[in-house]
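Below sits a lone chain in structure tokens, taken as the form predicted on its own.
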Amino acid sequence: MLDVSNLSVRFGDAYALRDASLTVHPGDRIGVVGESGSGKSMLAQALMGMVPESASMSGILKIDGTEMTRATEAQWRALRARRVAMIFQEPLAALNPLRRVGTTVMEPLRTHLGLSRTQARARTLDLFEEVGLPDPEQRLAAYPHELSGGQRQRVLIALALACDPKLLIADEPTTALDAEVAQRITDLLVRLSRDRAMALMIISHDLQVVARATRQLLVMYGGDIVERGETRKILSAPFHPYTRGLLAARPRPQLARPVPGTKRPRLPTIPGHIPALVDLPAGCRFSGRCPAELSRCRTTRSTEFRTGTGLAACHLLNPAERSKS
């Protein structure tokens, strides 16, 4: 249902997203991970036709066979909510504080599906029940500040599901939620994907969420997809140096509870930080921070090479390069 090839988002000469390619089928569950500024949310915005007005988008973006890269806002409005929907990062920012949440969820039902107020209200109640909101009838009249963080997130999920989309993009859906609530929200998204045969894309910093909810994984850095493949395989045996750095930096129980009498080991980190868009290297975006950097990495972009877990864009995987070592 979604076919993306060499999709780029550019601000002048600076690329926030560079030549992204992926295919999404009904029922797929895809995770997107990377540091802040790696291009995850820009990818989501591009798939929703919501890139900033100051940006230019190029490449191929097909939704149900329709090319959308140069689509008008009217064409995007016809697809949003009905084909592709998104759960935004912060519920309090995404929900209008002056509107009851029931009214908010009813709006796309009336706008896109042409339901009457009575029909939209009944459908909203069904959605609230489907996403597990307690006392759905009472919640219809609630304002966002009257709900807990988990309840607000469920309202956003109901809003995104209102018009039965074929792809749901969840941008940091468990941010600011405690561990138990985050697990419930994650499991809810997986169940909804299965029950509706709906593709799900989860963008997250939380590798546990991604491991629990997705089957395919995209690792992004500096606007590039640097590694892709099966989630469980990449998380157990990453190939790209950046992916290895991300996994090494995960908090682990043994670091929090050291052996008595021993010094607590330091959590590994990736040195440096993602440069500004205008300062990103022309070649591998990770050059300058990579512990295994080659001379060509900064100037020459690597193609994707097949690995035991999928594909990774790294010169170290080039057979010609490996034959030198």
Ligand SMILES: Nc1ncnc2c1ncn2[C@@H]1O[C@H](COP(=O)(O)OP(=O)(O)OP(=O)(O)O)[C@@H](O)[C@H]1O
Contents of the next structure:
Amino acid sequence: MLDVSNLSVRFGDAYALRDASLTVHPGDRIGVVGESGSGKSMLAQALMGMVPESASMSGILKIDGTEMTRATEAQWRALRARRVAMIFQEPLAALNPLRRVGTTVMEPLRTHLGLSRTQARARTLDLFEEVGLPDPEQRLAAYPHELSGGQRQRVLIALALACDPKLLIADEPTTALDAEVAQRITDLLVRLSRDRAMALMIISHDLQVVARATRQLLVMYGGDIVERGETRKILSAPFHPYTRGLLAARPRPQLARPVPGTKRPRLPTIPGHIPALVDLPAGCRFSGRCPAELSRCRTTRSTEFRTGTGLAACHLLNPAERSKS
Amino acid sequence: MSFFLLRRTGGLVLTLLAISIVVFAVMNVLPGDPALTILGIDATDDARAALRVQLGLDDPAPVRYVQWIAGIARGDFGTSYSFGVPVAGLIAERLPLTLSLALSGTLLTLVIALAAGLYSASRHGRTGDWAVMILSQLGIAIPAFWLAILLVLLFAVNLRWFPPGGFPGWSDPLGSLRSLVLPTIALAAVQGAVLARVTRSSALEVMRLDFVRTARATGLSPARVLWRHVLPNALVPVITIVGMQFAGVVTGTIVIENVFYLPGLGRLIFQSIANRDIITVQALVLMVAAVVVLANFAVDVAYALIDPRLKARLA
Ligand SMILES: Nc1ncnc2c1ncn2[C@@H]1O[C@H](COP(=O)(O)OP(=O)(O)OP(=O)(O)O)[C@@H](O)[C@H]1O
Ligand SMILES: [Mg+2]
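Coords for the form predicted in complex with the ligand, given the form predicted on its own:
Complete assembly follows, chain above in first position.
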């Protein structure tokens, strides 16, 4: 239902997203991971046609066969909520504080689907039921500040589901929630994706969330998709040096213990820091921080090669490169 | 909510009492002898002394203050020194005109401000935005009375669409409305320009918030996002300024009524001051202050009506 090839988002000469290609089928569950600033949200915004005004989009983005890269705002509006829907990180801020949450969820039902007030109300009650909000009747009249964090996120999920989208993008849906609630929201998203044969894209810093909820994984760095494949396989056998660094840097309880002889717990991090968008190397974005860097990495970008667990864009995988060494 | 109302009403009464003391004190240190005003310069000293006793002017100030307030509580504002009729009647005759003008001025101010401010914010950084900014700068810079004179010259003298001034009385409703059009515009243009800028910056701030992004992601039309989601959230600062401006509108009507020869409270204040009609001036100043205080009270209640979070905290 979604066909993306060589999709780029640029601010002047700086690429926030560079030549991204991916295909999404109904029922797919895709995780997107990467450090802050790696372009995860930009990818999501591009799929919604909501990149900042100062950015320019190029490449091919087909939604249900329709090319959308150069679509007008009005054409996008017809797809948002109905084909692609999105939920955001901070559920309190994402809800209009002056509106009852019932009104918020009823709005697209009435404006997009043309339901009457009573129909929209009944439909909203069903949605609240579906996303597991307790006492749906009472919740209709509640204001966002009267709900808990998990309940707010459920309201936003109900809103996103209102027009029966084929793809739901969740940008850090659980970051603002505590661990237990986060897990329940994650499981809810998976269940909805299964029940509705709806594709799900979860963007997260939290590898546990991604491991729990998704079957495919995109690893992003500096606006590039550097590795992709089955979530489980990549998490157990990462190939790309960046993915390895990212997995090694993940906080794990057993590593949080102080290393004997030192005071501080040893938390491995990827050496170096993420350069600003304009300072990224032209070739592989990770060159300069990469422990296995080759001389050509900095200037030429690698195509994707098979890794055994999926695909990775890395010169180390190039057979020509391997025969040299 | 009811506790909030009770507390605010208590505050309101205390504020008005404080104002009345200040007004009374100021009016009574001003030079001028009411007996002279009433009897004229030909009156003998004895006659003036007798009248002062009759008016209670020789009583100590606190006694006179208490008598004044007690009278007002009964609806008796005293008798005008210059007109010789009850002040309450003078005010009652002229209040509808001034209130109509103040309300229509505020209404037009709001319409101008919301339309221009929201339009400007939605065109942020583009030509439309600049046009509104420049126009509003002009509007702020122009004095209301000067704009009033321009309006009269153009629409009354040249085009003859509206009367240049005067008021036919409420028995002629259409004529009354026609004679209020130009004063309303003169009154609202300046305030509208100020408020448009407030609306614009408030809306721009709200447009950056996450829930506006949610509304856009829901596929709602820009107009709907603007009017249903941005506007209500942008309204709180706007209403604050409206409340503060209302004092300006009321004093503005005093000026405007004099430019357009409208027989409202503004004209009455002018005449009473010129006539040293202290008791009338005193009552009028208190009225104006009361109107302004009441407007601010209304603003506080409006906050609670707009924002459910505030309502919850006040309950
Ligand atoms: N309006 C903008 N103008 C210029 N650069 C921008 C703009 N918005 C985002 N960027 C840049 O685009 C890059 C990608 O940002 P994006 O928000 O997609 O990162 P992310 O992977 O979602 O990070 P995070 O995990 O922090 O959410 C960042 O370097 C960011 O600075
Ligand atoms: Mg992000």
